[in-house]
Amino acid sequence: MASAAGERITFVDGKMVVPARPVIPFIEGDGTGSDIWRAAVKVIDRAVEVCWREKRRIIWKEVYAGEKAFRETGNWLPQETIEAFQEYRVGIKGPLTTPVGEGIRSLNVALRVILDLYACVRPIRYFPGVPSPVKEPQKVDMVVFRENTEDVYTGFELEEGKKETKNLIDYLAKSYGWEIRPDSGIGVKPISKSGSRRLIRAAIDYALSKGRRSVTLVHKGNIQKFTEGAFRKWGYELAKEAYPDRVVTWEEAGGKSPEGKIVIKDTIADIFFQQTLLRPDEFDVIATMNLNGDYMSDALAAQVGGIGMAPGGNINYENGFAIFEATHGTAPKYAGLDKVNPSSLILSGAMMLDYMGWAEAARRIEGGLERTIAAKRVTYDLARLMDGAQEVSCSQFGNLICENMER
């Protein structure tokens, strides 16, 4: 099926089929994501022009979630936008808004579990200039695999005070002799062996098929033996039942990556914490859980800048269902004031176009930044931690991308 402009993505025995025009839904989003969807659907377009002229081109197809969309229908999510993302597959969204008491849990999260988008993964590397507050945040480059649709994200939880609140502590006293406070809040983790292997299946091929060093598993099985420790022990079978001639384990490996082979090895949460701000280069991809996740994506994004700079990506690896998007929030109070830094949104539009096969188009968005930061004309969060930086607004840094993007 094609729109009048355009044709959709289809997904061909495992692989990608991507048209020379394909239609692309987005989602501006709220607050800045007006302000910084103009910037970066600039820089993503340029991009392509510059590499392909007329031979290629998106079109665009807008789609509504969030306050655009309340004000419209009165619907947070309406059934129209998730149709048009399982249609054309690909998408693009902004930073949203998370109604508060009312509505659903997040905007964010549903359109994750709706649409099955299992792995989170976040790319983070450093751009040379972009202040940071560790010494050697060059050192940090490593891909973060996080599991999008379990954990303590599903949202069951009972509320302290309420009747099948003290039922379940009830059962679970007499069935399990658990001994629960009466004035809990009860919550439940649920962390499954087919979610967790084909998360960790993910990593593992994107490690394999980027030439990658190593695969983390990070957990805290030492405390959490039957949802943390089983996703470590899935992980570690999976590799020896999937991958007996590409994967090793850090033993087997005396700690070095042969050539043609990755590393598989694991790590207890608290302890990455350390050793990603002490010894960031001896980590690569990292899998993990959800909540995990999402800390650890965020921690790692403030070694290299801040989640300003962080894109990332919610994937179906299986169907080739992707949405990219800002990973920061929407920031209501600069809303219209063209003065937020779209990098983040800037670099989910190249990690959409390389999941699309159209890595030369990414590298020219990548490049365009790195030399956009060199030159010090930044938006006001990095000029005022720069020396000598001169402050550009948000479209103005869109501008600078894409000039300097064509050199």
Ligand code: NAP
The other form holds:
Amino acid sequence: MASAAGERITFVDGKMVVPARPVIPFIEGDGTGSDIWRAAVKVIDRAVEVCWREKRRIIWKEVYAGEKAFRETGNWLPQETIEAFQEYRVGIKGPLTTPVGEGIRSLNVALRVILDLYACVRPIRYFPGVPSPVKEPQKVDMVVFRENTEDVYTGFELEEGKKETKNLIDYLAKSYGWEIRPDSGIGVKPISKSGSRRLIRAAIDYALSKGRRSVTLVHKGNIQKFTEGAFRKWGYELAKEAYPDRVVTWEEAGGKSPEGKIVIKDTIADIFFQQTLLRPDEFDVIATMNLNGDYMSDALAAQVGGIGMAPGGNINYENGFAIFEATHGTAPKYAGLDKVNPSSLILSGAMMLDYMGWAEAARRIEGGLERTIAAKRVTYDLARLMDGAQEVSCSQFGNLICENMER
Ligand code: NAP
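Switch from the form predicted alone, shown above, to the form predicted in complex with the ligand and output its structure.
Shown next: the complete complex, the earlier chain at its head.
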């Protein structure tokens, strides 16, 4: 179906079919969202124009969520917004305020769950010149696949002192002999075989298609045997069953990946944090559960320059639905000041272009960003940590990326 001058992206036989003028819904976002969106859309449009002139163009369609939606419709996440993402399949969003005490715990979590965007994909790589707290940030080049729809994020929690909590504590004591202190709150941690397998499959497929070296399953299976330990077990089973000729285990490979194959290995979450600081080059694609993935992606992002730089995408590889997003929050104290770093949303736009198969434009954006940082003309967050840098506004930074992508 066409909208204005554009067409829908479709998904046929497991592949994205992207027209020359795809309609892409976007949520500008709250707080600094409009500042970073203005800069990002200019950069994305320019990259497409530089690569294909008038042959290709994104037809943007604004949809609402968060404060703007609440002001206009009284609803934080209108049904039309969800339907637009379903109809047009691929979208992008800025940060959204999490309404306090409004029933919805987080609009971001709600969108991921409603659209079943089960893989949160966060590539983490270093752009030379970006200030980093570690000695060799250039050794960090990982892509985290975080399961997005289960684990403690399902919100199955009961409050301390409530009747239903007491009932559950009594039931667990009676039925399982589990002694839980009566003044406890309770949370449930579901980790399913199907949910784990589809996430790990996405990580392995990604590693194979991008010529990566390894997939590491990160878990606390030594303690949580039937949830995190099972995730590990199901991962190895899947690799053996579905990729017998393309994936080898660490032991089988003797620590080295044979030509054309990737290594599947695993590590315990606490050791992972230590190893990624000490020997980051031993890790490549990471597959993990929701809570571990949340901590890990932010810790890894910090190694390469932090929150203003990290892109992300929430993807369902089985039907093609995807929403790419800035991974930081709304930074409300800077709203409307044209000040914050738009790189997270810009790089999320580059991820989206890659996902659409418009990789040339994605590389243009990365090149433009690299050259802008190398010239030390950066937003306040980087300027305050870089010697001899010139601080530029959010929009100026976007304009510089546009200029630098043409070289
Ligand atoms: P935040 O908005 O991410 O801001 C925390 C700090 O991070 C800022 O004060 C700023 O640090 C830095 N920062 C954030 N974005 C930046 C950017 N683009 N460029 C440079 N620096 C940036 O976190 P928060 O204050 O905890 O959360 C505010 C709201 O955002 C809350 O409603 C929260 O729920 C929501 N949130 C949304 C998302 C999402 O939509 N995905 C994610 C997280 C939080 P300095 O002050 O040091 O300069």
